[in-house]
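Shown here is one chain on its own, the form predicted on its own, set out as C-alpha cells.
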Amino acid sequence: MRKVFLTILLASPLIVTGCGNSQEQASTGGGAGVEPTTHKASYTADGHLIRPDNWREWIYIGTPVTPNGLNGGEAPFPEIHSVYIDPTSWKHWKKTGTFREGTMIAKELSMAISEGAHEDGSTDQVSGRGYFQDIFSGLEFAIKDSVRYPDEPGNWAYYSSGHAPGVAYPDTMEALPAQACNTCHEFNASDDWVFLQFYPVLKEAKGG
C-alpha cells in the first residue's frame, strides 16, 4: 500500500507542480486558469513594480470620465478610466470595509472615439450621443503597503505606464513622485486616499 501511495504522489502533476508555482501565483495574481489564494505585488531589485498580467480579471469598480470637451480642452485626465481592485482586497473590503495591506487598484485608460465628434468631444452612436471607449492609452496602479512606503501619505504609492495611445505597456513601472498623485488623493478622496465617492461597486459592498 505504501509503495502504491508513493507512486501516485510522484505521478501526479498537480501535486508535483502546485506547490512549486504557489509563490509565483501569489505575487503575479495567478496563472492562466488558476485562482491564487493571495494577490501580491512583485518588484524588481531596484524597486520597480512588475506589471501584473491579469488586472482585467480583477473586480471592476467604476469608470470615471472627464473629457477635454467638458473641461475647456484642458482636462488633467481626459481619458475614460476603467478601474479594478484585486480579488483578495475585494474580499477583505467586503468583510471589513477597509483596504488591506497590499491592496492593488488598477486603472486602465482609454481614449474616447473621436471620429465625428461634437465640440464637447461626444459622438453619436447607435445607443445615442455620449462618450465611447476606443484605443487603450495607459495603465496605472495604486498600491497600499506600510512597509514599502512608510513615508507616503496613507502608505499608498502610484505607478504609471505613461499616457500613449496604442503603445504596449512596459513590463515594469517606476513609482511616481508623491506630489504627482497623492496630494490630490489626500485632500479629495473620501476613504483612505481612494475616491470611494466615484466607485458605487465599492460603496455598495463596504463591510465592517
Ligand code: HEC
Second form
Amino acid sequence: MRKVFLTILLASPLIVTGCGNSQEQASTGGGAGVEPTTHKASYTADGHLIRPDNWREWIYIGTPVTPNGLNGGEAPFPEIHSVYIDPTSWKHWKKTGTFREGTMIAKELSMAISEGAHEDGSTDQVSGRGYFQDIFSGLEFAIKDSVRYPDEPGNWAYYSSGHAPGVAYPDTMEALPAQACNTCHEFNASDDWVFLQFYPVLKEAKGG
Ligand code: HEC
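Since the one above is the form predicted on its own, can you give the form predicted together with the ligand too?
Every component of the complex follows; first up is the chain already shown.
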C-alpha cells in the first residue's frame, strides 16, 4: 500500500512535465523534476512523439564527427554528433547486452566552430587543430517498441527535428518513413539497428 502511494507520488510530477515542456526545457534539454524510475516515450493522441525531456542528462555513449568541410560542403548529418541512451535502457544493456522494449537513443547535432576555419572546416584552438562544438543544429531519436511499431524494420522508429543551426526543436515529431532512416541502419549498424561500432561507452559496458 505504502509502496503504491509512493509510486504515485513520484510519478505525478512527470505526468505534468511529459505533457507540456517548459520553454527552458525546450531550449536546454535539461530540466527540473523528479527522475523517472522507468524512462518511457510519450505520444500525442494522434501518435506523434512528444519530444522527450532531459536527453542531455541521459547516458552519453559517443561522438561521431562528420564535418561539412570533409563532405563536399554538406554532410548528411552535420557535423558533431552527441549520442545518449536513456538511463533505464542503459541499465538493461549492462545486464543483458540487448536493447529493451522502449529503448530511446538521442542523437544531437552541433555545428563546428567556423571562425578562422581551414578549407576542411577545422580550426586551430589551444589544444590543437580540430573540430570544436558550436551551436546545436538538430535532434533525432531512435525508439524501439514492437507494440507501437510492429511494421517498422527491427521495430525501431526514427524521428528528426531536421537540421537547422540555432532553431528551437519542435515539441512533437512525426515518425519518418523506413526507407529514409531504418534501411541504412538495418544494413550498416552492427547491433540491432544501432551503430554500436561507434559507441565505445556501450561497447565496454555490454552485458549478457
Ligand atoms: C546513410 C546512412 C544513415 C541514414 C540514412 C540514417 N542514419 Fe542514423 N545513423 C547513421 C550512422 C552512421 C549513425 C552512427 C552515429 C553517427 O554517425 O552519428 C547513426 C546514428 C543514429 C542515431 C543514434 C542511434 C543509433 O542507431 O546509432 C539516431 C537516433 C539516428 N541515427 C537517427 C536517424 C534518423 C532520424 C534518420 C532518418 C532521417 C537516420 N538516422 C538515417 C547512419 C544513417
